[in-house]
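Next up: a single chain in structure tokens, the form predicted alone.
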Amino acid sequence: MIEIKHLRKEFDDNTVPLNDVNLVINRGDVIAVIGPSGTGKSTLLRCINMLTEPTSGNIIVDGEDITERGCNLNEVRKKMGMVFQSFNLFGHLTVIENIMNPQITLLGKSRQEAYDRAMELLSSVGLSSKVFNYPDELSGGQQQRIAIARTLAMDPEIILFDEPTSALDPSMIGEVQSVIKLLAKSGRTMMIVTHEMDFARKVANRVLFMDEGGIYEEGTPKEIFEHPKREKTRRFIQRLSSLSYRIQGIDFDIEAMNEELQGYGEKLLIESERLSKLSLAIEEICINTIADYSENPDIIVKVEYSEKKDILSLIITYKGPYFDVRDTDSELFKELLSEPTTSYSEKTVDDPDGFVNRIDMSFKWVEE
């Protein structure tokens, strides 16, 4: 369907986000594109539909090289829809007008045809009640679903999503992801730049990890997220699934840690209740007990999340004498330890750096 050969993009400031990118997109593929910021993910999408002109290389769509002079880009772009992170709806038009107008002006449909198709799509994204609303009367999640409906109205063969949930509040991410998952099941060819790893794992049949100016590693979701072969991919995936802290006194910045935990939870869709319990455990064990009663505290804290098992884990290792952290005055912490969804264990380990005491806690989630 689309073949990319030796694609290179160099900007005027001499940055080169894309250097010798080669890729084949097959009909029906759902490709998730992941990687650190600034590695060319969005640039790749914009080059594919020529919103950004490549410096060199070829992009062949259904046998036609769209980088060649004389190519009718308007015709090629009818085959591709793009959903941006910033919605790009027309604020002076109602929802129905936003979806109808491109069909009339670009596809030559009658107003009745455009209206019927728009209503059908609004129903499919759960927003048929918002027909005559204006974009600024809708939530971010609703606006993005309208943007997806507008793209679908053009009947594209491939849809490019550029961070479709990055501008949304955490509470709105799920509603947009649900629409995209339905599209994936329908057999649509899609390419999605995303920082939502759990979403990428569930929706895609191929995952591209981008770094060093191109596709650093490619594979199935299982291969990339569970068995990455290359070092940068391993480090990236590990950073996404775990956090580490070193605590060496009671003045540790617990507020900054909690902010990072919140962002971690939003990316992995972990409930705030579990994160609060984990934060309470860290503060009570590490700050109020070990650090408060140690002359020279040295504590390593590691937070991990297993998507497969849906378990949030806390691993604490520390130097010095053993502390029975269950002997606490905190009623909240005692209550936390007694909950059936919380598990707790401790042991000594043979660590050459002296972190000989280890505490393991895990927090499951049970819906009320």
Second form
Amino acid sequence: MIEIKHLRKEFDDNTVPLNDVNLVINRGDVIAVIGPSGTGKSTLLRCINMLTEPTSGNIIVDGEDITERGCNLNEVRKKMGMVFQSFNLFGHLTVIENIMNPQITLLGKSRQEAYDRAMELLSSVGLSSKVFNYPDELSGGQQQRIAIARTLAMDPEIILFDEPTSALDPSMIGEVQSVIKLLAKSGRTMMIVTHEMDFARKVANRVLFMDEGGIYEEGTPKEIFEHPKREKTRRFIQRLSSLSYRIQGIDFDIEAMNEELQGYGEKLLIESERLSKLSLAIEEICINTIADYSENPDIIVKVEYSEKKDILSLIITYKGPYFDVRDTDSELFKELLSEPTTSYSEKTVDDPDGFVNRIDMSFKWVEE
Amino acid sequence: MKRIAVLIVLFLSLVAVMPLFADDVTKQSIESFDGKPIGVQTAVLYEELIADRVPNTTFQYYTMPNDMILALQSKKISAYLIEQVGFGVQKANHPELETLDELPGYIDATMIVGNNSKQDTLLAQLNEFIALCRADGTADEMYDYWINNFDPETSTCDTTGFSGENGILSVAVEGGYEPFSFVSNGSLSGYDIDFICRFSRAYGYTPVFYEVPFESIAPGVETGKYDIGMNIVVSEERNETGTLTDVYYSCPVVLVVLGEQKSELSFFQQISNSFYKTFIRENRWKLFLQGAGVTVLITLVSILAGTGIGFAVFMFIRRGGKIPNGITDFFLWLIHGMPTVLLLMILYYIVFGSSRLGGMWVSAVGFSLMFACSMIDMLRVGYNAIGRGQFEASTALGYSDTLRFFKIILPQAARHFLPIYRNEVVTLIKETSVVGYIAVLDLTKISDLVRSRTYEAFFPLILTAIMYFVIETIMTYIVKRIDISIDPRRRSQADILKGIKEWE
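Since the one above is the form predicted alone, can you give the form predicted together with its partner chain too?
Next comes the full complex, and the chain you just saw is listed first.
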């Protein structure tokens, strides 16, 4: 139904949110678009109805290339509904007119037809009592439901949702999401840019994860949310953040590392005691044991924190002979290992670069 | 013999000194006014006669001769300069005025001839006619009639009998300057009018008179707008333009001071007398109505045309093209940055200088332009106040550019600019009061003319102010009604759902 080929968008400030996007949208698809901010999700959506003009590439809608000059965009746009983050209801019109007027002006319907359709839609979004209200008299959630009704009144072939719940109070997100879910069930083609992962997972049959100027990974909700194949997707889904260091001798600047960890912890709101434990573990394992006893120590340390699971984990891989790091004189480290919130495991892995020994530790947090 | 000589000398000096004691006001020397403010009419240049004798005096310039009486009475000036003939009329109405015995000098009045194709012929004919009048005594006869024996109530001249075989003469006169040009019984009269009428009859012209403030006569004639400008006082600078006729009359200039106040009339009598003079005599209320009509007409035309032009230009520039916006900004800067009077005079004398477009239509053009500029500004303000979301939502629905503008943007923008529009209308009405500068008889100019005849300030000024208030109130009321009628929030539910059957 819609085919996007080699779409590229470059803004005036030389940022390139979309580098080379290729996508086919089929009738009946409900596509959720997720990804970190600034990766061009909204830009992609706005290119589809040419609210944002792409720099190059083609968008073919029902066989017609809408990026061509001379294409009647107004006709194309009538086939595509759009729901905005900030609702954008017409401020000088009542609720009923917001839904009626575009039908009369653009579709040539009679006032009576437009009214009947509007009333039907109003009751389907549960707002029949707000006929004569003006947009600024309604809550955000109500306004967004009216905006959806206004879009539906045009009988579009596809509806584009641009972060429809981002501007709403948490208490109103639900009412809008349930309207969208109902639409999805009725078999409408939709494309939804959203930050609400659970919502994306429930409503969509295709999920696009966007990063690096394009569609980074695509799959069913199950594939993307449960078994993401690629690193960035996995990190985004689990909301992971990580730091890594390479230690090649006992002269490693542990002070600098600690300082960086401190900042990292502050940013992600990790308890400082938990960070001290982590830092103690790194020092004991890497500096005092491995680096001290190896001739040519080469250790990679990776610190990860999953916001979603609230687990701080430490992955250490090193070259050369195996050390039993738990066999140590440090009482503090022994005590740390014995705590129930700390887990420890070690294994040997195949690694082409020779980092064959791997230690996994994780630190949970329990409020006392 | 010696005694007698001493007595004679004593007697003579007493004779010389006695009047000084009796009426010391008129015996003051001109030099004694040094450093005190002295009034003079704008552009008549009388101040040059005494400037070197009162080096520290600041001259105060007045457009209308009679305003100087009010200034003198309210002590804004200590004395003022005026030609003796003009003083004669003033004295008749204000007995308390006196003149210094010492004469500041004489003025020679000439006419200035328009810088157009008729210039050379007219100059020759006028000089010939002046010489003729001097020779056959017509000049003296006119001087006696209009100046020595002038009676403001009855003196009149024949303004008929023109053959017009040699075309029309457009003549600029002051209009509020007794006894040279003034409005009597609703039409122009005076020495200048009489002179031109006689000339026109003799040389086969039909004169058309324009009432123009003194300072605008010379520029208007120099640009060719008028064929002849009357009552130009000779000065070296003016001679440089080289289009002046010979002197057609000369008369003494006097310095007027305030003498003893002598009024036998009671307060109430003064009021009713003044009311009678201002409105009833010569049906002057008709003049006021006429002036108000002109003001309303100029305002209405300017509002309608200005709104239309402003809207049309805005439609053209609203998509933000650099070149059309640049040109528009330049014109806005040019027109908004100029004092209204200057804009009108530039239009009247330069832009439309060679056309015969009347002052009223030139004013309408000028004010339409000014209002159009304000309109463009207002539309821009209103347009920019509309959030991007409204543009995007309507575009995404499939509204074309034009539909979007009229159905979505304009109704919302109007709410933002209509209150400013109301203020602009009031400003416009007030601004129109300067059209007198280009010979339009609007409310303010009429009030000036009446004041120049009645020597009264109170009633003409107050009434004029009241009439402006009435006009402003009516106009803003109309705009307010429009504002309310297009306010979407004031519609009833029945209006909103017009044509829909069966809504609860």
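Just so it is clear, the structure is predicted and the values come from calculations on it, not from any experiment. Superpose the two forms; the largest set of C-alphas matching within 1.5 Å is the rigid core. Numbering follows the first chain given and starts at 1.
**Q** Please say whether, between the two forms, the C-alpha of Ser345 moves by 2 Å or more once the core is aligned.
**A** The answer is yes; the displacement is at least 2 Å.
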